[in-house]
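So this first bit is one chain, no partners, the form predicted on its own, shown in structure tokens.
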Amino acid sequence: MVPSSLIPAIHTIAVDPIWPISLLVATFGIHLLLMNIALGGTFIVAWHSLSGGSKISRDLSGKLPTILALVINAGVPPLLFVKAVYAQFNYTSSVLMAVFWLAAVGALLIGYYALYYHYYRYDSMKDGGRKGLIFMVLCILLYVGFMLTNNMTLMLRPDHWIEYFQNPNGLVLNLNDSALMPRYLHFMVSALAVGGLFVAILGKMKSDQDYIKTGSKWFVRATIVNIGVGLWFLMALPRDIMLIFMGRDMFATVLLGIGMVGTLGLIHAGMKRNVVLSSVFTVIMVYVMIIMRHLLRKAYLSPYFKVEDIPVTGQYSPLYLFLISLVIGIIGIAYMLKLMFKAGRS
């Protein structure tokens, strides 16, 4: 069977694709940074709980529920933009793995409420129960991340969709993809680094050197490990796609070079415990990686689909409405966070 015959017909789009793609990059960066803080922070709390907990883990556990709520809300816009541009691919992959995908939604809700319970019962729970609960949340977040990675890679593999005919029950995963595990681990290890950076930022705000020292250690060590994971990910890509980042496409190659130099900058700033510089480098590197991710998706889908071929209807009013709603939403969230921080200080 020809894989292209399984791809649904191309759909129309309201505005020029450059708009949803640009907004996808912009909003996904926000979501990714928050997700890394939530996952990395949960891992750090779980790790510190093995030695009986600490001031840092207790403080961090109180912030994780709010951060996870922001992660979920910030994840909606980029997911919608993916579906706006790549609907025939992403909807198909979601249906193929529907059982795992829907289970991830339920698991995420359980994890969200478990974080609240963990914080508000932190002192009253027995040590074993507290450890068990935070490790359960960590497993849930790791599961959700794995399912997201599966979905976002399965949509790039129409040649793998034929497995549906042997497994039509929504249980198809992209496990035969050699790049799946390094891609997943690349995101997970990045979360440890950003989680550590968040601890260091809290230390900067509190003028607490213990926070800065602990957070910087997590940040530097995870970043060093991620160099190896990133190289594994690059080498696991199909050869023709890997070569795009090795000189075949100058823009992609330059981005890879920036990523490599920027990683050294991250390590240097982290070792110097320069929280501000580490934060600036991290935001820049996140967006460099997101653009590289977009180029990777484009390369995978190039045999089947080109963004330029999408028919544009020229209806810009939904875009204007979204942008207005986005600004109002950001202002509303900022105001709620301000009230929350004010209440926390009183």
Ligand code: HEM
Given for the second form:
Amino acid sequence: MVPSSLIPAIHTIAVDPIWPISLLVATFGIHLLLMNIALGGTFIVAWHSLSGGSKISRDLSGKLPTILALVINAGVPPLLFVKAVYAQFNYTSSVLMAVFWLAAVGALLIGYYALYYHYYRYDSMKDGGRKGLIFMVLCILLYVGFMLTNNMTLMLRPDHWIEYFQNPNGLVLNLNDSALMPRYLHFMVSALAVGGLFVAILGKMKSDQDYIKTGSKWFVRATIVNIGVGLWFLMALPRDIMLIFMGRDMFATVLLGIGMVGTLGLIHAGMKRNVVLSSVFTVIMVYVMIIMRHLLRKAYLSPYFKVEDIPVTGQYSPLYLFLISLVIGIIGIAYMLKLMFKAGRS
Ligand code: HEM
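For the form predicted together with the named molecule instead of the form predicted on its own, what are the coordinates?
What follows is the whole complex; the chain from before opens it.
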């Protein structure tokens, strides 16, 4: 069977695709940074719980429910933009893995509630219960992340959709893709680094050297490990696609170069325990990686689809409404966070 025959017909789009794609990149960065703090922070709390917990893990566990809520909210805009531009690919992959995909929603709800429970019962719970609960949340977040990587890679591989004919029950995953595991681990190890950075940022705000030292350690070690994982990911890509980062596409190659040099900058800033510089480098690097990820998606889909092929209807009013809502939403969230910090419940 020819894989392209499985791709649903192309849709129209209201505005030039450059708009939703730019907004996808911009909003995905926010989702990713927050997700990294939530997942990395949960890992650090779970890790510290093995040695009986610490002041840092208690403090961090109080921040996690709010951060997870923000992760979920910040995931919605990129989800809508992915659906707007890549509808025929992303809806199909979501349907193929529907059982795992829908289960992620239920799992997240349980994880979210469990994080609240973990914090509010931190002192009254027995040590075993506290450990069990935080490890359960960690497993849930790892599961959700794994499903997202599955979905975001399955949508790029119409040649893998054929598996549906052997497995039509919504249980198809992209497990036979050699790039799946390194891609997933690349995201998870970054989460550890950014989770560590968040601890260091808390330390900077409190002028607490213990926080800065612990956070910077996680940040530096995870970043060093991620050099290996990142190279594994690059090597695991199909050869034709990998070559876009090796000179075939100058922009992609320059980005990879910036990524490599930037990683050394991250490690240096982390080792010096310079929290501000580490944070600035991290935000820049996350966006460099997101643009590389976008070029990767473009390369994967190039045999089947180009965004330029989507017919544009030229109805700009929904976009204006979205931009106005976005600004109002950001102001609203900033105001709520301000109230929360003021009330001392952060
Ligand atoms: C806390 C739980 C979550 C974790 C751990 C998580 C993790 C991830 C990871 C690892 C990726 C990258 C996947 C890849 O490209 O290989 C990702 C992408 C994405 N996530 Fe999340 N996520 C979470 C919650 C959510 C929620 C609740 C939504 C939607 C409401 C969401 C929306 C998205 C979207 C749309 C993308 C892809 C964006 C794009 O392709 O440019 N995520 N997430």
